[in-house]
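The chain that follows stands alone, in the form predicted alone, written as C-alpha cells.
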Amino acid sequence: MILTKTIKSYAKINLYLNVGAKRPDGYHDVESVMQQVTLFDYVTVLRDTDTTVRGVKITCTDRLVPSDDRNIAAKCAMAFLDKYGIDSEVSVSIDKRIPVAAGLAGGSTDGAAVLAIMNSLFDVNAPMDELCAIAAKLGADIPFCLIGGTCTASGIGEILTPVKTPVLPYHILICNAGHGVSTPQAYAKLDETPVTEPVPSMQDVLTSIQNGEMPRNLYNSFERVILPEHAEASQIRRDMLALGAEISLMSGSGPSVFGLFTDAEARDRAKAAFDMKGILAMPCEPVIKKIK
C-alpha cells in the first residue's frame, strides 16, 4: 500500500541576528528573533508499506538542490527511520519555491516538513520536543521550522522560545539577486572581522513585536561581511527603502534582503519595480501561531 502526504514548508527571516564568538566546539553563540513567513515549498513524502528495506529517495524541482544523502530533507528522513527503528523506504519530493542558499532556511524547512509528515505517516506521534531533538542534530534552523511562528533563539540556535504576538502590522517583500552564500564561509568571515559598531538590543525588537508595532531596531551581524561583497544585495536594500519600506535588512547569512511595509499596496508597487529590473521579488506575510 502507498501512503502519501503533502504539506507546505515555510521560509523564515531573521528580524534580529547577533552572532557571538566561535565556541570551542566550532559553533557560534547566537541571539536571534526568527519569523516564519508565508513563502513556501511543497514537500511530499510517500511511504510504501510493503517495503522492508530502510532507505530514502529524494527528488527536487530545483537542480541546485542535491538529490542524494547530502540533502537535509533526506538526512531528516533517514534520522527519523533510524531513531524509531523503522525498516521502510520513503520517497521525498520537493517542489521548490524558496530560493536556494538565500538565508531563508529553505533546506531546513524542507527537513522539518519531512519530520512532521513521517511522524504522521508512520503513526509515531512523537511530541514536538522529541522531533526537535532529532532536528537539532542536523541543522540549527530545523527546530524553529518545526515550531514556526515567531521565536527567539539562543545557544547555537537550538534554544527556542515561542513569542506570543498580536497581528503584526507589516507586509513583507523578499528580494533575491540569485547569488547564493555559503553559510560556513559567512561564519568564517565573521570570525575574521571584528565588531566595530554598537549592537542594538534584541529586547527592543521583541518589545515592538509583542506590542503589535513595527519593529525598528533590526540587526544582522552578517551584513557587515556579506553586503560589502554583494553589491547587488546592498543596492536592493537601498532600493527597498526608496520604494517605501519602513525598514530593510538582510536575512540570515544572505544574500536575500527583505523589507517591511505598513501598506500592502506599497509593497506590491515595490515588487513591480523590482520585477522591472529582473530581480526576484516575493511578497509574503508573517505567520502567526497561537500560543497558549
Given for the second form:
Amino acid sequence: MILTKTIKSYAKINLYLNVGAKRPDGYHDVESVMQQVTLFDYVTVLRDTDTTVRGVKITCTDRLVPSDDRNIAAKCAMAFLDKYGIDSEVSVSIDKRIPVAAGLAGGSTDGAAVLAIMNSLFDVNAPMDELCAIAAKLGADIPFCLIGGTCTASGIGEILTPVKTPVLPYHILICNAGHGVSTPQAYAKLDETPVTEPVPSMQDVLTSIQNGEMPRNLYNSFERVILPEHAEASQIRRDMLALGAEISLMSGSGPSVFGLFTDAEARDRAKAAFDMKGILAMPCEPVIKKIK
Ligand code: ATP
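In place of the form predicted alone, output the structure of the form predicted together with adenosine-5'-triphosphate (ATP).
Next comes the full complex, and the chain you just saw is listed first.
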C-alpha cells in the first residue's frame, strides 16, 4: 500500500543575528530572533508499506540541490528510519520555491518537513523535543523549522525559546539577487573581520515584537562581511527603504535581503518595482504560532 503526505515547508528570516567569537570546538555562539515566513517549498513523502529494505529516494525540482544522500531532507529521512529501526523505503520529492543558499533555511525546512511527515506516516508520534534532537544533529536551523513561529535562539543556535507574539504589524518582501553564499565561508570571513559597529541589544527587537510593534533595532553580524562583496544585495537593501520599507536587513548569511512594510499595498508596489528590474522579489507574511 502507498501512503503519502505533502506539506508546505516554510522559510525563515532573522530579525536579529549576533554571531559571537569562534569557540575552541569550532562552533560560534549566536543570539538570534528567528521568524518563520509563508514563503515555502512543497515537500512530499511517500511510504510504500510493501518495502522491507531501509532506504531513501529523493527528487527535487531545482538542479542546484543535490538529489542524493547529500540532500538535507534525505539525511533527515534516513536519520528517522535509523532512530526508530524502520526497515522501509521512502521517496521524498521537493518542489523548490525557496532560493537555495540564500540565508532562508531552505534546506533545513525541507528536512524538518520530512521529519514531521514521517512522524505521522509511520505512526511514531514522537514528541517535538525528540524530533528536535534528531534534527539538531543534522543542521542548526532544522529544530527551529520544526517549531516554527517566532523563536529566540542561543548557545550555538540549539537553545530555542518560542516567543509569544500578538498579530505582527508588518508585511514582508524578500529579494534575492546574485549568487548563493556558503554559510561556512561566511562564518570564516566573520572570524577574520573585527566588529567595529556598536551591536544593538536583542532585547529591543523582542520587546517591540511582543508589544505588537514594528520590530526595532534589527541587526545581522553577517552584513558587515557579505554586503561589501555583494553589491546587488547592498543595492536591494537601499532600494527597499526607498520603496517604502520601514526596515531592511539581510537574512542569515545572505545574500537574501528582506524589507518590512506597514502597508501591504506599498509592499506589493515595491515587488512590482523589483520585478521591473528583473530581481526576484517574494512577498510573504510572518507565520504566527499560538503558544499556550
Ligand atoms: P541557512 O539559512 O540555514 O544557513 P541557506 O538558506 O543559506 O541555509 P540552503 O538553501 O539550506 O542554504 O542550502 C545550503 C546548501 O545545502 C546548498 O549548497 C544546497 O545545495 C544544500 N542542500 C542540501 N539539501 C537541500 C535542500 N533540500 N534544499 C536546499 N538546499 C539543500
